[in-house]
Amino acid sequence: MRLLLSPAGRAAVALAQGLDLSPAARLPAAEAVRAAAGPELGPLALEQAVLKGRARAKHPDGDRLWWTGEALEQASSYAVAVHRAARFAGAERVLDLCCSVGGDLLPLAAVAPAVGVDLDEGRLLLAAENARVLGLDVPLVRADVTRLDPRGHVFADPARRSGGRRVFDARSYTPRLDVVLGWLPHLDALGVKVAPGIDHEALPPELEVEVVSLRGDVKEAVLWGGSARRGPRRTATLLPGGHVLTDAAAPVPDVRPPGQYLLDPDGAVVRSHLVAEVVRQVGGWLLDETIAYVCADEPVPTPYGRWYAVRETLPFGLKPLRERLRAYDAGPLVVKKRGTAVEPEVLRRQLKLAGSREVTVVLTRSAGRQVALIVEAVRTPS
């Protein structure tokens, strides 16, 4: 990171930023990087050119700053980041434990006083640089956080990457999750980014998860304790309009046949087991009590999802499908599917249709049975 970060390396940098980095021109702007920059800075340049051009889908400053693809990979969206960080306004100080190149902890200092915290020298000189770049001063330690006992106001953000592919069981993140909620009874408060399907029921009921969407894209789930923590056991929040639902204990839904209007809840809120809020906010009843597919005789508006209006209902089966997607002209084809194993791509080649016309069809289960509905989309004020 030291030769990157040199005069040397930012001028590589610059000229490979310069160039066409797209995947067809990649070689020929390889090549060129090499020429100027010699053979082991050239590479590390265009690699490092290549992140800052994918950063600016996380980070409106993205290309200015500097990454690594792991951190990169993990790293929130700048919105999402920010919006947890507010959780810490006016602490004392926060410390934010794996901070890697300070995605999270520069929205962190933004707030309060805080400190970065990582083992990885190289991570912590790029969070360095990146604080300089945000004109923020943030302290940095290198330390292992596992052989730290904290106090006060803490974020962490445990790896959940090895060897390039993620992790999914929390007991191997780095460090454990148990390892990282052990510190709570000595804190403050605590924040920990974990995976959006972490098991909800293995967490400690003294937790708030909140499970965070971006335009319809969920993106993480946060654990909340302590001070942190705003009271409900679980919330969804929808980015960028800042809806939150939060469980208000609501009773079991209906289920029964489908209605006129299909509401497909935002992920965020299936994730967060919060469809029994959205359907007693509209009224509505669920398909099937294990799928999250809500319906309702009249559209509620709602920021919770998506309405469709139910076009036609039918048992699943090919033959029927083909012949009535037909009868709509339909060419490309939308497949929405839950509690079903039919993979859109397959269908649509199954299907071989023709027609000219954009349609929706939904593939579920409606009391056990499987059914496909033909639906469109509803503009409603949310």
Ligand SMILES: C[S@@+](CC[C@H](N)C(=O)[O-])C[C@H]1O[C@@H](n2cnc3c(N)ncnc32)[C@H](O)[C@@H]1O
Second form
Amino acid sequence: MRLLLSPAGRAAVALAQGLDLSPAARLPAAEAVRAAAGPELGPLALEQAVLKGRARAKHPDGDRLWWTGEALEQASSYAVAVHRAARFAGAERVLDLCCSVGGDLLPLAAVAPAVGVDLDEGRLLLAAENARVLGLDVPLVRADVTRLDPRGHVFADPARRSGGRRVFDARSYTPRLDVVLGWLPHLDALGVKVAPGIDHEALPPELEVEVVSLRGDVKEAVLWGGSARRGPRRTATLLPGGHVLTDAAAPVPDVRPPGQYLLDPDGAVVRSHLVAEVVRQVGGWLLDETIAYVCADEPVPTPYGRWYAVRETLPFGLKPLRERLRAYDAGPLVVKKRGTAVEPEVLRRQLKLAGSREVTVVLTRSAGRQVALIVEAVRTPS
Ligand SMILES: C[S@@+](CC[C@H](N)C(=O)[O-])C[C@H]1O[C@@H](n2cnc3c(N)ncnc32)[C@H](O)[C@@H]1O
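Could the form predicted together with the named molecule be shown next, to go alongside the form predicted alone?
The complete assembly is shown below, putting the previous chain first.
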């Protein structure tokens, strides 16, 4: 890291950033940087330049910030980090206990005095540089957070990768989730980023679980405790619009056959178990009590999902489906599915459609049977 951040390192990275780094041009770029910066610094500078380019997808200043491959992969998306940091706005001080290169720390520092703590010296060096790039003053401390007894306002984002694979078991978070949650009784406020698929039932009831999606993509869940909790147990937040759905006591939805319209709820709604609330809001019903497709007679505008007009519903079977899809001149097939083992790719191969129109099929269950719905996206104002 020190080599990369030295004047020679910065010059080599700047040189590499000025080259064509597309995969096809990577080899000549690598040779040019190696020739200019030498065999040790050259590859490091090239990698850093590639990471900076990739980081723009996560952070508007991504190409000015400094990364490692794993730190970039683990870093929160900027829009999500900013949304989360807002709950700490005005705090006297907020500790980011697992700050890495600053994906959360820097947005936190923009709303309250923040201190970053991490065990990894290299990442702390990059975090310091990133704070400097953004003109923020952020003290950084190298420490094992499991040895701390923190007070006040705390945010934590434990590592969830093990051997390059996502870890779903909360006990294998580093630091362990139970250690982080154990701080709560002594804190004013706690926010912990966790995997969106975390088992809600296994979490202490005093926590709010917020599931966040960005442009329809579920990014993460956040556990909120102390004064950072907003009240509800479950929250779905849809970014960038900032629409927030919470667990009002919605009645158990009716289960009925498909109607004229079908709503595919946003993943944050599904993961936060708030489909019943959307059913209530749109005056709809479910096709199956365990499946998150909502039906209704009208496509009531909602930000919490995407409406489709149902053109037809058929019992699932290859032959009748092929026949009906051919009647639509179907070619490229968009397959949406819940509650069925059918593999879209296999289905496409088996159907052998050669028409000219893109058609969407929803495969799911209704009244205990597999059904296929031929649908068309509806544009409604949200
Ligand atoms: C998922 S990353 C944090 C990413 C960060 N929130 C971001 O958006 O850039 C987890 C971090 O926890 C740090 N970490 C893991 N165990 C730790 C411990 N016991 N003490 C301090 N830091 C630790 C790792 O070094 C890593 O940087």
